[in-house]
There are 2 protein chains.
Amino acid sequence: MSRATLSRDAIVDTTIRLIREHGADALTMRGLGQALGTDPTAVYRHFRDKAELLRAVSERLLGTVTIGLPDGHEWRPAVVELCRRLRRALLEQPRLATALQFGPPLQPSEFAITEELLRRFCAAGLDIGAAALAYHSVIELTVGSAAIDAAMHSMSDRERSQQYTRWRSVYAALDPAEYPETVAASAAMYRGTAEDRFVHALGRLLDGLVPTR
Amino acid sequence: MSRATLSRDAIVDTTIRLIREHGADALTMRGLGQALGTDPTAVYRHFRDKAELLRAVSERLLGTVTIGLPDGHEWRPAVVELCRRLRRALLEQPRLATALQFGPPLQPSEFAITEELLRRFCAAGLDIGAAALAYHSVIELTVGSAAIDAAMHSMSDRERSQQYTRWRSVYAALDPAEYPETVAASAAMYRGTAEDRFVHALGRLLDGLVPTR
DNA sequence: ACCTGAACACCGTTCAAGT
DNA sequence: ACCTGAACACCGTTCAAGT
């Protein structure tokens, strides 16, 4: 057995790898211990409990969201890029979305995301109250898109597109007397990637939030 | 002990009550058995497993979303009301949001929601492809709003507003050199109820999805 | 100082046995 | 036909004991 020297960073690394490979639901402390080459309970020397470990994971994942965003006068590309990154980070750990609101200690990366979004919305010409509302709005959309796509995220591209095709045929096969619009729309449902659909929704939301005068 | 005669409906009733009172995470088959006055494993006569039970719960909760919507020529009040109801149903069972996409059998109530939304968007003048995109967009926002609010949902009004106040002071106490906009916006963050904020976000999204020509 | 491993108090679920 | 209850294979977590 490799004599692993445990550290918070090494534990977080391995946890993220396990979640990425096997899904968030499959993460157990016993499995984590095995992947680390230590007794499962050794992790408890470094983290109070599983929740604190997952908070550290989320901090790591969210930390990359705001770095190196396109700067300059255009607010919109920056907001879109930030939200795309946030969505991808949330996808890694779906549970994270709701867990965010829980913990007593808001995390540094969350503050950075909030500040960046508020700054861009102010740059877009919104007053501070409208910027706060816009912040809440885009966060809600981003979290929802990630939550809906989370189940598909562990699939391969092939499996995913098969699943979309299957759903389209289910819609297409409905009784047209009872579900006329669904049958008519069936070919248009779940078109493109989930991220495409998210970017479209975000675009329309930003259109509504920041009216062009 | 009351000699309860079990039925799927009675089990779903009790499950919803337990989730409403103690939260979705606190639902266990043993606790459910106790609430029903039967052995915990008796439920397995009527449902294959916990997932099937929760699917029946979601079907019950989502079933009420589309009944008696405001009819007539105005598409917008109907869409808003449907989404508010859907959000409230999702709040009862946060887990439901992601579980929706899982199961093989899409449920009747989901079809009804899809049809109703597509119908209203077509009535608003969108072509069928735009209606499908609009459908995906409002679902993502609604699911996200419910997911974010889920943690607060079990709190009393008093606790919830205390939590909001606490977050505002955290934002207000940040270093204004590093987080100027957040400090400036702190008083405007988490204003009103979560449903107020959702209705605002939905309104702006609908503005963007259905441009007034 | 850090890790180990037995142990505790839980889970969801199965299945032979009861009535 | 339906319910019971022991049992199985798991969880997260604690804590005395090791090194």
Given for the second form:
Amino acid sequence: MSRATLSRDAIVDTTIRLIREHGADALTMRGLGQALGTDPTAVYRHFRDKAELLRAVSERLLGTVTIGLPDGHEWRPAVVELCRRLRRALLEQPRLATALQFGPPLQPSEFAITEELLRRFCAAGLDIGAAALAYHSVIELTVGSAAIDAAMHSMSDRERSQQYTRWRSVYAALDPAEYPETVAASAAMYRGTAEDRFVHALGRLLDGLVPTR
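Okay, that was the form predicted in complex with another copy of the chain. Show me the form predicted on its own next.
Lone chain follows.
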């Protein structure tokens, strides 16, 4: 890619591709320059440093979360889909999930997520105070789930399955006199995918936040 055609969008696109292929920790400005077909110093004409570039990547990933959500009178499918998308975006860039543990990024894409969730909870019949508490509840579950699962996200399906099998074996081998419920539940633990378990937890949370009228 020539310097004349190099743009912020092109740099962000390539950065996201490299993160998806190799992980955020493997990203270097030298490697990014090679992928772009230009000298790494050309990137610094568009971004002051790697931190600024990663903020732009985060904004791009979060910006897709609210696009094309289910519409209509049903609030719940939209909330579930938004949270699933947000979790996936956080898993794409684990550093973002870690950063969100210290507070919201206060950027346009995050504002859009906040507004969308509050709007949906208000549409479900909650007053604004209850809607705010519901927003905090689902955001904290989503961010926490992503932070926990980030370490295993880069594993292959086979590697994750092997890890889950090993964990079940450890639980099953505990002393049943000391840990009777854990041993009894061991065969049912860590079944399905991490996203399956997240969606289940989110569903139970929503049941409590917006009781059936």
